[in-house]
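Shown here is one chain on its own, the form predicted alone, set out as structure tokens.
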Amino acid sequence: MEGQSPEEERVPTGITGFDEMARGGFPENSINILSGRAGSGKTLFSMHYVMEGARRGENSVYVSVDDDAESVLRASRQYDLGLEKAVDKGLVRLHDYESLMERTGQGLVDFDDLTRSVDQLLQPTEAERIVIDSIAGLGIAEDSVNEMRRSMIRFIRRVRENDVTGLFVSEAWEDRETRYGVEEYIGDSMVVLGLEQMKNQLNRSINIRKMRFTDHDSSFRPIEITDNGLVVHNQGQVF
């Protein structure tokens, strides 16, 4: 794979170790999936990502499919990592399911809901990063995983128009790495946080499995999570 070209800009998350894997980050107006199981760190990346977007005084939009604003902002409190204040100061707009009903007037909201009031969340604050946590409520609609996969398609295109780089949340499902199967191809990296119980503990590992168009360390790496959050550690170090 060729390397990265200099002019190149990447859009850093502050994960420790992270950054370095990816080369200094997401390449900018990218969309990036990032999957793994239940408890594996994925709502905690997110937050990292928006705010080291907020530490650089960019604005972040960050939908909440899964929990409530209270919710994440509660969760957020475990670690130093300052979201709340973000919300307070409008550098981080956070929205969940509810908000985003009332929104779109529906009374279960979709791919497709979302590609029409995407604009309405992102241009208002001239956003430069957007989450989607998580994209796997959003295709329960669907009747098929085509019209699902065409919904996302459009879904994606209308956040490009926005010239946002975007983390959008799937989850491990089964035997796949994602819900549907379909996430990996769609977006322009993929990202999976691995969790497996060995004996009486948790292990965590991160692996980019593809980033387009660019180099980027494909190895797996340990991470921890700690007071100050994730912590992506050199390839073999045991913590």
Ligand SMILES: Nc1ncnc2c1ncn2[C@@H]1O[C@H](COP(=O)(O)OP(=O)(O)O)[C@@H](O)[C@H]1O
Given for the second form:
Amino acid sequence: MEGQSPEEERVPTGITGFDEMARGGFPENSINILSGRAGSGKTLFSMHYVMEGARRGENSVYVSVDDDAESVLRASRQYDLGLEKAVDKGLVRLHDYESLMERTGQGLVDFDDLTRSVDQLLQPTEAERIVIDSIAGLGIAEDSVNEMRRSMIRFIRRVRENDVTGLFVSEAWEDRETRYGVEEYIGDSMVVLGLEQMKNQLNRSINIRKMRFTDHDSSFRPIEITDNGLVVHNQGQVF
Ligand SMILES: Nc1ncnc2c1ncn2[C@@H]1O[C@H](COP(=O)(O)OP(=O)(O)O)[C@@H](O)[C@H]1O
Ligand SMILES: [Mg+2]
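I have the form predicted alone already, so could you send the form predicted together with the ligand?
Below, the chain from earlier opens the complete complex, with every other chain and molecule after it.
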């Protein structure tokens, strides 16, 4: 990927309003950080992302670190996304923590383990998309944030070498928007899902905090979670 031309190849997420905000989707071969609190819709966004790939006949790898594979599939049944079918067809390869541990033969899985196994995960199907949901637990074994940062950078480098476009889920932590406070610098883009309680209702929003290589919408748009998944409304639209 080079240059900043508007014809830059895009990787659409299938979330219509978001793809509009991002001028077509994530730039090809970029690493994108998605963050927000628990329940803000990060896993749902990730499911849309791999399903849009499946719809286009592209292969994806979905590494679910936080939830086991069965829980991911069960959660996906709430929405009309067809994730199970895509997994059955082999268009989405779903790996969870348990299966990663079998692969690495170790008790804890961290960024270095993933760096060692990511080629094996991606190459058999020539995957074009990868989701890590989430990266929040992968740095726990590191002695310092600096170590974690270096491991994460090595991992990202290896992912990029595979010509895939990555979606890495982080999580809001204490007063920070990401777990380690460095993901926003390392990633090419950062998308934040907002979740705020206002009186008796939850207000959900989406915002592209940064996106390299491209112009993008930087407003906060209201979002809604429906039986069809995540819906992005126009700016200022109240529901
Ligand atoms: N049909 C629905 N209508 C409204 N909200 C829903 C519906 N299905 C699920 N949700 C809510 O959407 C949230 C989706 O969160 P999820 O993607 O798991 O968030 P995260 O991964 O950020 O924790 C769920 O916690 C649930 O509260
Ligand atoms: Mg989740």
